[in-house]
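Presented below, as structure tokens, is a lone chain in the form predicted alone.
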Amino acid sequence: MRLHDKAKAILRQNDQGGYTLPTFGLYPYQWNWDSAFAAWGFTTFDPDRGWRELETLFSGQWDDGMLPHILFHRIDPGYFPGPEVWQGRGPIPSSGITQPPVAASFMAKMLVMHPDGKTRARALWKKLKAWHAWFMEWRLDQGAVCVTHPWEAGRDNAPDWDSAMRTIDVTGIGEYTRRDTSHVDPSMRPTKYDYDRYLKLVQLGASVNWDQRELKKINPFRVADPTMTFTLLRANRDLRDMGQSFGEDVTQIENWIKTLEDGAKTLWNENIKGYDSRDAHTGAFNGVLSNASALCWYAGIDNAEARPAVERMMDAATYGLASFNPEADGFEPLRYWRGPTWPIMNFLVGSGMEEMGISDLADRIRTDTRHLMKLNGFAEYYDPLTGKPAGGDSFTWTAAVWLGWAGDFPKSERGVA
């Protein structure tokens, strides 16, 4: 069987219906940016099921706008933590937190994919655009965009999060049972100091019903974030465009591109020469060159100040680009954010060099994401020196990553014209 085809297999092995699980066992529901990469890899030869996909993860949108990171469509009791201890608020049971907001740009790739989608993507526009209004509001520092918890990032362990981690009292968090761990090799997964951590954090959004204005007061992890400031701006970017073609006023998206422009100045870090992660709370930078450092080209931001730290990442990987800079202290090729190339990372990165011309190092990204693929298959992350597969196996969003981005057949084969 031809890699695409397995591809695809994945896709619909994965298919729960109207929503795709990231893999089996591992993650048993809904995720945000999961869901967006699916829809995107399901346009690719099901054009309906790839919007099925939107419209469920939108089916669990809150009244104030938020999309959370989880949506609990089917209970599973042997997850930890689930609905009982979120005690989400929206019209599905959830988690309390959001993900990187890629959705709209994987909405605006499926409408050119599948341009007879534009009744379905109208009737998603006005959802997304609620969803970027909310972190306007609540999520701006200086005019980046902070997580309050790792999970938001979609980098949970990663090392921009060490220092306000530290500031976190886990007094009274009780006893628990991680599932991850027997899934995964405890090695590759976050330690219990990290999950201590990240479940305090979901007991103090509970204890004030998820509201954002009380959340803020209480809240000792706000972290301005590169993946964040980087994905909604460019994600307005295509909201934008898309409105635009829609016929609606687009001055508000207008206003937000800029405060996000000017956002994403506050994280440059001048003794990094790169894009780095800064605690709200401090001011201080964390010091972390990261792959989510290389996506400001993804947002339409050409620094060319930035290419040289990153082009040391990735040479002194073997393949892709690496979470972490291999070259720094604590690297760790198989903990999960800690260094550990990620294919969905690789695609955001490298599609975005493709768009502004920085062909040499896309072709780098691209070809050595197809290479881990036909060597070691669909796996969520890989060792980027060695290309061992880690993590869950089978995964969604890197099968879909092979099907749009990555695979070496016909782009008439990816639903690309």
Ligand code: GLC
Given for the second form:
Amino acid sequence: MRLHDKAKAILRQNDQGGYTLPTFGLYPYQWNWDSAFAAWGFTTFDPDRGWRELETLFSGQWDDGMLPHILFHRIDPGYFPGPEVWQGRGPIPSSGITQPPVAASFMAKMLVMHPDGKTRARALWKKLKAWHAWFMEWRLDQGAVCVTHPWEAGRDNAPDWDSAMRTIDVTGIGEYTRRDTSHVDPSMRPTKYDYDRYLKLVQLGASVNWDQRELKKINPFRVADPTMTFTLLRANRDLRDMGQSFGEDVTQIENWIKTLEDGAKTLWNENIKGYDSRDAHTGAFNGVLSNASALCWYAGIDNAEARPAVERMMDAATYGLASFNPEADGFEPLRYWRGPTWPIMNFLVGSGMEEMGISDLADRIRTDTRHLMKLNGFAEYYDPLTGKPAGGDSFTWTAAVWLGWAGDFPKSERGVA
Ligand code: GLC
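For comparison with the form predicted alone, kindly provide the form predicted in complex with this ligand.
Let's see the whole complex now, leading with the same chain.
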């Protein structure tokens, strides 16, 4: 079967009718940013299904605008922590945290690929704006966007969170059974130390009914993060452009963009020559050079000073951009967000570079990503030194990245504007 057909087949297999699983077994629900990638992937061959994916995602939006990171449509005992632990308060059972807001940016791409979707896009636009407003109201630290749980950043066990995680007291979390390590080799997953803290943060959030004001007072974990800041900045630009074309007043969104542009500057860490995460409680940088720094171009920030460190990270790996600097202490090429290369991040980074005219690096990232998939299929992530596939397989968003960007076919078929 052609890889192109295999990628489509993965989306179809993981389709639950209106929403798509990231992969069977390991992730048996609808995940927020995975779903935005899935919507875009579907739109390359079945636009109606693409729009439906976003509509289902927004059916779980809370009345304060928050869009959950997981929607528990049908209970599956194969995943922990489930809805009874999260105690989300949305219209359908959900987690209580969010994920990187890439949905507006994928919707903008979908609209270019399928202009007939305009009526559906207009209805979603208002919901997207409410979600972005929620970030702007509750999550800023000096104009940069904070995460309140490592899972919110989508980079679950990245070294960025290590110091804030150390401040979490896990006394009294109780007994629990992890399910992820029964699906995937434990050496590729976060550790028990991490999981105890993930769970504690869920319990804290649930204890105040996910009230952001209360949570801000009691949560030891509040970290300003380049992933969130750059994806929201980019998403606001796309939201503004779509709003303008719909005849909406976009003044407020313009102001958000200015705030976030200033906020992004506060994440620049001269010591690592990159954009870094910062503990909002202490003000201290984490000193972590990751692939999130390279999202600046995706956010429309053309900072030539950010290039050398990113290029060096690429030179130190065989494939793509590692999730954590291969030259740093603690680099682990197979452990999730502490080293592996992730096609979805490669797409965000590479397409941002492409748009900003950094075509040599953009081509390199895209070619590497294509090779990984050709050699080793549509895995969750890959060892950046050997290309070995790791984590879950038949992964939805990896297949979507093939269909929309990395695949070996003409640009006109790639769903790129
Ligand atoms: C992991 C990833 C996260 C993703 C989820 C589902 O938690 O770190 O980014 O959304 O899996 O694929």
